[in-house]
Structures are given as structure tokens and as C-alpha cells.
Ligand code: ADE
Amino acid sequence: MSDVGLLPKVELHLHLEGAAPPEFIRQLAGEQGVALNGVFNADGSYAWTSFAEFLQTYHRACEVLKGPEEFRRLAEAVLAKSAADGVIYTEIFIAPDICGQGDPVAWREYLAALNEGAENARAAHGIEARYISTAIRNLGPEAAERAALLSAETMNGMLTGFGMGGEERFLSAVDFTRAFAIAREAGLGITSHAGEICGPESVEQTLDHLKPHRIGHGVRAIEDPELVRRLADEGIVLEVNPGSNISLNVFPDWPDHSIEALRRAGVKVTVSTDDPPYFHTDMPREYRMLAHTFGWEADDFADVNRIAMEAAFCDEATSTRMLEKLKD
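Present the coordinates for that one chain in the form predicted alone.
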């Protein structure tokens, strides 16, 4: 079989800061004279062995992302890497509470810089990108509502979605109903992390109260057959990140992952990388591991990419153009 890692790809679940190449963070640290002791392994990769250390390293690496200019450069670096990996369309999570600490004026400055970065990457590499503004769950419902309002006020051709990340065990989906209603009424595409650290009840509550078009992760839905049937019947698209799930011990190893069982049950699954350099992965590796583990071939990946592109939070013309590129 030919190398599936070389196929064109669509990625829907990528955290901007979490996708920062280690060499880019080291470059910024050198420019700023910041010592990031303990952030990198001897081979230059991000250093962590437990979930707590992962979070610590993640936040320390973000110390050098100090303003809009750094985020413009970050967007260009992340998109250059994605394009090199064969990604033709991607959606990236950004957060008003990180980009400007929730200040409306600062958020607009960051968003303008991020849009410039995406446009520069399109011109340089041909990759198409959109942004999903996210609430950080563990900051609480009021912060989520502020993030939703900011997102609704600044949505444009590049900022097209709204979601929620952060600590999945904090509160319940019902506590964030108003935030998601604000975003939905504004016309933003809706997604939310669920069913990763927490079990199928997290997915069910998210479906009931946040009414998303897609679910980030959702892989632990496999523990509830009735929920699996509901996902299939309602056509909910899962943004699945197998390498991430295995690195964080959601599943012990690739053969144990639920993506194949979910797909066979009729659930619409897609493939993404989440925070790829932290999990020692990229899109070609995800494809190769899925082929090796479950026997996926080019037609399987074509089907997954079609599902992803049809579920993408972009205009119809862009979707049609990307679908044609996938066929070519």
C-alpha cells in the first residue's frame, strides 16, 4: 500500500499554543532573553511525563507569547508545519481569555494579527485556515459568556466557530448554556470538548444543553451503546485525536482506541492532532498509525476527510474548493 501519510488532509481540532513548534518557542525565548529551564528535553522536544507536567510545560512555553506580533508569527509557524504535513484546510482554537485576557480592544488587536498570519500562510503555502474562539471551562460561566459575546461581535470570514476547552471535570455543560446560545444566535459554528477525560455522560450533557454541530474528542461515548446510536442518528461529527488520547492515557494503546468501533457504528469521525508537538505526533503519523492499526486505506481517509470538510465552519465556496482539492 502507498504511504497514506502523503495524502491531502483536513484537520478540525488544533490548539494554536499547543501546536507551537518547540524550535519556534526557543527562538522567541532567545530573542526575549527568557530562560525556559525544564521546558525542553535534551532532544529539543517538550518535556513532560504526567498530565500535571504537561500543563506546567504548556503554560511555561506560553510565557514568550506576549503580544499580537508573537501570535501572528505563531500562526504562520503552525500553518507552515501543517501545510508541510499535507493539510490543505485546518481549524484552530484560539481564546479571548488568552489573546488579550478578555479585553475587547486587545482581543481585536490579537485577532487582526492572527488573521494576518493566516493570510500570509495561505499566500506562502496554499493552506486555508479558520479560527474557533473558545471559552475556557474552568474560568466559569461568566467568563464563557464574555468570550461568546466577544466572538459574536468579531466573527468574520476567518473567525467562524465557538467552542469550549479547559478542565472537562469543572461544572456541567448546563452551566454554559447561555454562552453557547449567544454564539449560536450569532451564527457561529458550535463545538465543545467532551468525552475525553470524562465519560459518556459528558457527551450526553453537551449534546442536550450546548447543542453542538461537532464534539471535540467524544471518544468515551463508546462506553454507552445508546449514546453511540444517538451520535450516529443525529449525524454529530467527532473531532478525534487518537495520538493525543493515547499520550494522555485515555486509551492504553492504538488497538484499544475507539475510533474504529465508533466509525463502524455509523458515527462520523474525523482525525486531528490536538497539541501535536507535545504528543510527539503530526497528521502523517496519525494516518500511518491508523493504517497500521486498523487497516485504513486511501478510500477510508478520503471518506474521513470528506466528512471533515462537510462539517467545517467555513463558507460554501471554500468547502467546495477544498472538496475538489481532496478529489484531485
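Think of the rigid core as the biggest set of C-alphas that the two forms share within 1.5 Å after superposition. Residue numbers count along the first chain shown, from 1. Just so you know, these numbers come straight off a predicted model, no measurement behind them. Compared with the form predicted in complex with this ligand:
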Contents of the next structure:
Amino acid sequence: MSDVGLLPKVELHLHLEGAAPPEFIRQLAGEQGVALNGVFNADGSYAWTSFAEFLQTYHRACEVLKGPEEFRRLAEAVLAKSAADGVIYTEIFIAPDICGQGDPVAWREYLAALNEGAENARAAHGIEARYISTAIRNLGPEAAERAALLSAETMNGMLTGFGMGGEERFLSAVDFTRAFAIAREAGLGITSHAGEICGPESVEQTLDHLKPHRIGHGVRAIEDPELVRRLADEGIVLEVNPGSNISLNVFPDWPDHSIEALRRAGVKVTVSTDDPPYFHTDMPREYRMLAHTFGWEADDFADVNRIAMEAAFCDEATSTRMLEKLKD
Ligand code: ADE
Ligand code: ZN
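Alt. form predicted in complex with this ligand, vs. the form predicted alone above:
Full complex below, order starting with the chain above.
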């Protein structure tokens, strides 16, 4: 059988800082004379052993992403890698609380640099990108509301979505109702991490209160058949990151992952990588593992990519163009 790793791909769930290759972070640390003790293993990979530690290492590595120029370089490097992996359209999470520590003036400077990075990548590699601005859950509802306001004020052709990541065990979705209402009313596409570290109740509360178009992960919904039916009935799209889930021990191994059962139950699933170097993965590996584990073939990946593109937070013309490209 031909190599599914070579197929064209749509990715909807990728954290910009989480996609930074360890060498990229080490290079910046070297340039800045910063030690970054404890961030790397002896073999050079990112060091973490649990979800909490993963988040900690992630934010420590961000210390050297000091300004807009570092983010422009990062966006170009990440998009070059995605394009090389066959990704034709991607949505990337960024965060006002990382890009400028929530300062509105700084955020606009970061955003300009990020847009420049995406435009350079489009010119060099033909890859199309959109940004999803995110709140960091463990910073609390007030920070989330500030992030939502800032995102609403700065949404443009490239910043088209609002989401939330971070520590899922912190507070409940209902506490973030106001932030998501601000973003939704501004016309941003809405997604939130849920059902990754916490169970079905987290997905349910997210659906009830944050009213998202998509859910980041959502894979633990499988523990509640009624919720699975609801996801299917309401056409909620899941941004599934199988390699990330296995790496973080949400499921013990690939055959245990819920993506296949969700899909068979009629839930709209898509495939992404989350934070690829942290989880030792990339899009071709995800595709190859899905083919190997569940027997997915080119038609299955075509379905998943069509679902992703139809749920993308972009204008109709771009979506139509990408859907055409997928058919080629
Ligand atoms: N931030 C970066 N990756 C994340 C993940 N997998 N879950 C929650 N927050 C994140
Ligand atoms: Zn994520």
C-alpha cells in the first residue's frame, strides 16, 4: 500500500510554542546566555514526566521567546516543517498571555510579526495558516476575559479563532462563560480543550457554557455514550491528537485510543499533533500510526481532511480552494 504519510493534510490543533523544536529553543537560549536548567533531557529532547510537568517545561522554554522577532522566526520554522510534512492548511494556537504578557500594545506587535511569519511561509512553501488566540485556563477567568477582549479587538484575516488550553483540572468551564461570550459575539471561531485530562463532564460543561464549534481533544467523551451521541447529533468537530494522548497516557497505547470508536459513532473527528516535539511525533507519523493501528486508508484520511477543512476558521474562498487542493 502507498505511504499515507505523504498525503496532503489539514491540521487544526497546533500550539506554536509547543511546536518549537528543542534545537530552536536551545539556539535562542545560547544567543541570550540563558541556562534553561531542567528543560531538556540528556538526549536533547524536552524533559517532562506528567501533564503538569509538561505544562511547566513548556512555559519555561517560552522564557527565551522574548519578543516579536523570536515569534516571527518560530512561526516560519514551524510552518516550513508543516509544509514539508504535507500540511496544506493549518491553524495555530497563540496566546496574548505569552506574546507580550497580556499587554495590549505588545500583543499587536507580536501579532504583526506572526502575520509576517505566516505570509513569508505562504510565499516560500504555499502553506495557508490561521491563528487561534487562546486563554490559559490556569491563569483564571479574568485573564481569559482580557485575552478574549484583546482577541476581539485584533481579529483580522489571519487571527480568526479563540480558544483555551492549559490545566484542565483548574476551575470549570462555566467560570469562563463571559470570556467565550465576548469572543463568540466578536465573530471568532470558538474551540476549547476539554476531555483530554478530565472526563466527559468537562466536555459536557464546555458544550453547555462555552458553546464551541470545535473541541480540542474531547477524546474522553467515549466514557459516556450519551455524550458521544450528543457530539454526533450536534456535529461538534473534535480536534484529536492521538500521539499526544498516548504520550500523556490518556490512553495506554494506540489500539486503546478512542478516535476509531468516536468516528464509528458518527462523531466528526480530525487529526492533529498538538505539541509535536514534546510528544515525539509529526503529521506523517500520526497518519502512519492510524493506518497501522486502525487500517485507515487514503479515503479515510480524505474524509478526515474534508471534515477539518469544513470546520476551519477561515473565509469561504480559502476553504473552497483548500478543498479543491485536497481532491487533486
Ligand atoms: N497547551 C499546550 N498543549 C496543551 C495540551 N495538550 N493540553 C492543554 N494545554 C496545552
Ligand atoms: Zn492542545
